[in-house]
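Heads up, the chain below is alone and in the form predicted on its own; it's given as structure tokens.
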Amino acid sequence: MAAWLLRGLREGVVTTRYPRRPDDYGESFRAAVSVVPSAASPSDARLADLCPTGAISVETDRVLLDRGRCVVCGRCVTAAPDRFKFESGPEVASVRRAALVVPKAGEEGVDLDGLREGLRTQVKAFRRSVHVRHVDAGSDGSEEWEVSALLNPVYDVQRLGIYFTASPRHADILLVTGAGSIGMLDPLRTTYDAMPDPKVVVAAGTDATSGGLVHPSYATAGGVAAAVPVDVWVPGSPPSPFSLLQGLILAMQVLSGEAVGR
């Protein structure tokens, strides 16, 4: 017990203040892969043959990702880095599946202070009243590793007033993780016909999201949104406690009718 309590005293409060504060470890972390602005060219036809999920696209004029697709393995990153670069920061969930596929057009940047400020703000507005259901519809099981950080005192997300719970009638928001089993499908209808409305579908991780590396399968529906309808996607394989926290916060705002497309 000693040992604990100097530990503590030593190390002081290791919780995260996201999404009050950008994080040392969130802006670090690889969340994501970004196509390199340039010119296309000829040989830009060979890029598509790079990612092993089908990931990159060539139209004439531009390269397009789709995150929702990419396992952020880095292979595209290793063989041309001139056209693809790991992209750090945990903002990486969206509320519209086609905002995942990447670059977009006409999009300059993401304004990230805005998106933060935005996100403190629906904290603060639901203070204690989110129930979170999460369900394994076929997953690998790296994404419920990081499910289950959110709940240890690193991130903690109860201190936003985020709540897991058993049962699908107290639940807001359904987390689903996995390719979406076959076998699954049902009773992943059957939970989020339980759930009361109002009520917030997030797809997390890129299985979730289009069924990753097992897509196409005789065993997988190639993601959930085969059974349920999907509010926020969250790509990454598997996306940081960060980015969960970041997809959980949209949802809110999904509940609350003030999240905007992006």
The other form holds:
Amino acid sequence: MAAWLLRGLREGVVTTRYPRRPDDYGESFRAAVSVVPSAASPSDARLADLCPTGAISVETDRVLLDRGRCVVCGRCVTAAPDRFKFESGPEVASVRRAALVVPKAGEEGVDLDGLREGLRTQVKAFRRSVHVRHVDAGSDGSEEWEVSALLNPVYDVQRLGIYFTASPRHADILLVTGAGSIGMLDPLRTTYDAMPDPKVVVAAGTDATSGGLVHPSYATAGGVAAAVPVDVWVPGSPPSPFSLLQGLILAMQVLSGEAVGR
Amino acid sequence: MSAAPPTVRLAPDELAGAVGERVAGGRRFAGLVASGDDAGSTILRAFIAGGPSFEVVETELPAGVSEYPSLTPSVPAASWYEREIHDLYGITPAGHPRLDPLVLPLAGTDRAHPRPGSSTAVGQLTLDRSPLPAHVTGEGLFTIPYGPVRSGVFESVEYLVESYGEDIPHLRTRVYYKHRGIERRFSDLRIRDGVLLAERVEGTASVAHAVAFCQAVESLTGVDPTPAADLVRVVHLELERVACHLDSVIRHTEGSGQAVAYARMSLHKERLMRLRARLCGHRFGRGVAVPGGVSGPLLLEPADALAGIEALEEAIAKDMAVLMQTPSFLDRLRSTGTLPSDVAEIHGALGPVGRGSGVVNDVREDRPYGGYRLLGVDVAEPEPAGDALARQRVRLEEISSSFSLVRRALDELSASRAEPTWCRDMPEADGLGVGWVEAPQGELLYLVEVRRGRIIRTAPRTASFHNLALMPQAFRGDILTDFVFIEASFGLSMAGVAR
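Now that the form predicted on its own has been shown, please provide the structure of the form predicted together with the partner chain.
Starting with the chain above, the whole complex follows.
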């Protein structure tokens, strides 16, 4: 026992200070793809063919990318680096599905500073703890690793008052992974119904948002919204622990009635 | 890469005899996959391990024929494969002892079958609430359904524990909840999109799946990756193995309440995932393998990568040494979940599950491919005890041999002076290719059929699927509280089972 204690102490503090402070690794992680603002005419329909999941659409005056469908394979970034680029930083989750389509109408960028200030004050203000129930609705298995990573000493979500629970009766947040396999829709709905109000649903990952590469399929519903009402969307294939953490903080905002229209 | 596998074609009623003869002769049954076409005929292919490739024993069931003599009575390991084919193709193996649905629900069997390989219309699955009937009957016996929603962050699966309290005389698994119809989804994809989907069949073994898929495609064209590209693949494959094995250890420490060990091992895993991301831009190594090689060089200089790997290796080894002397940890694993050697041998158990019961089937050694032909492999010594502790020991040895392979691969990469070709041009080639990789869970086989640049059929045969059928056999004399250790020590991915 003493041997273990010493080993733990010798390591020092390894925990990130996100969201109070930016995190170097979180900032450098390729979390999403963005459309590069360009003066050139975008009406090149071949850009849409680059994407294996149909996330890119070309309109007469602009190119749109739906992060809810994007699996961040980077094929468009490699083929057309003047049109697409990787976006770093954890802040990719949204409380509106439509907001995952970038660039948003009328704006090319996102007010990241404002968003981060919101996250910081939110965490400071949040005195109550929240309990999270995870359900896998047809994931590829990698999402579960990233969700579990939130409990490791680096992310240590307990420091923010976030706890994982086995019982839906204790849960405030339902964190759902996977493309929405037909077999899991019923158990997922049952879990949701067993949770007390108020409750918030987080769709964790591109698969949970749209079915990703797995959809269309005779055995999936193309995302978990088929079974439960989703409040927070976290893109990524799989989403990084930082993106999941930001999604959970957004869910806390929704719970406390402070959801920003992002 | 190897040429097309040696193939024997037989009449449907000769298949069971031919496969049974080979297995009786000491060769290993490695799987059975089906492939349908639009005209309604179905080809069944049994893979037999032995020699430098896998022998394929196949038979064609013409349209209208939906029955053939079952392999299972003479080759019990074929049982799950035949159940799955029955689900997906509506083909009945006559004489199969227990043809319960496996990947599809119990109800609604009247819908059109998915028949991967064909492009005919498929009936959308429907919700199903029917319970499986109990198998064991007797006074005081009851069934505990455990899942599909689990108590913790786990993949969904339902275990049906038939018990009279603590002992578990019988266990069944129901995997259909996670069935995503992946094999049918491969149909008609372009090859480069197929790689992306392969990475998502079993997401924790993304690199292994991508490489096995690519090797199957490469075997069609006859174009091998350059040695440098092969070495980059080895680096990612072996780091993926370490990550999966660490995950199994983490679940053991969590289950046995070793809070500090749990925190330490989770920290090591996080650092490893970050190192993997620094090497390729993705924490799970996605996007690395492409047909013809790899998408690019390692993103770290070999010296920097080596420094990171050596630091990690040392930290893990030190903590593992303490863990393997912590009695409260060892007590939970010792004599828990014993899989008898003879059962493992007959079934052809794969990966750490097989090795933990004294059965060594390592495709890196038996049928070397890619960078392993250059580097060689020190396959972990078998641990004949068959319990969770033996499987844990095997994993620890594999972690150290994986690190050693990564170091050697990095040495070779830094020794080459000229800028190598990372990806060779692939000519278009039609046909049926087979690729194999020793994934973290064990031998992974890919069958890929291509026509005019499009995928006709992709059948990933995962070690998770093959080994999960063995799990009930490991419950002899174990009680409910041992469950977590048996499951974690098998280290399987349900995504790879249900697909």
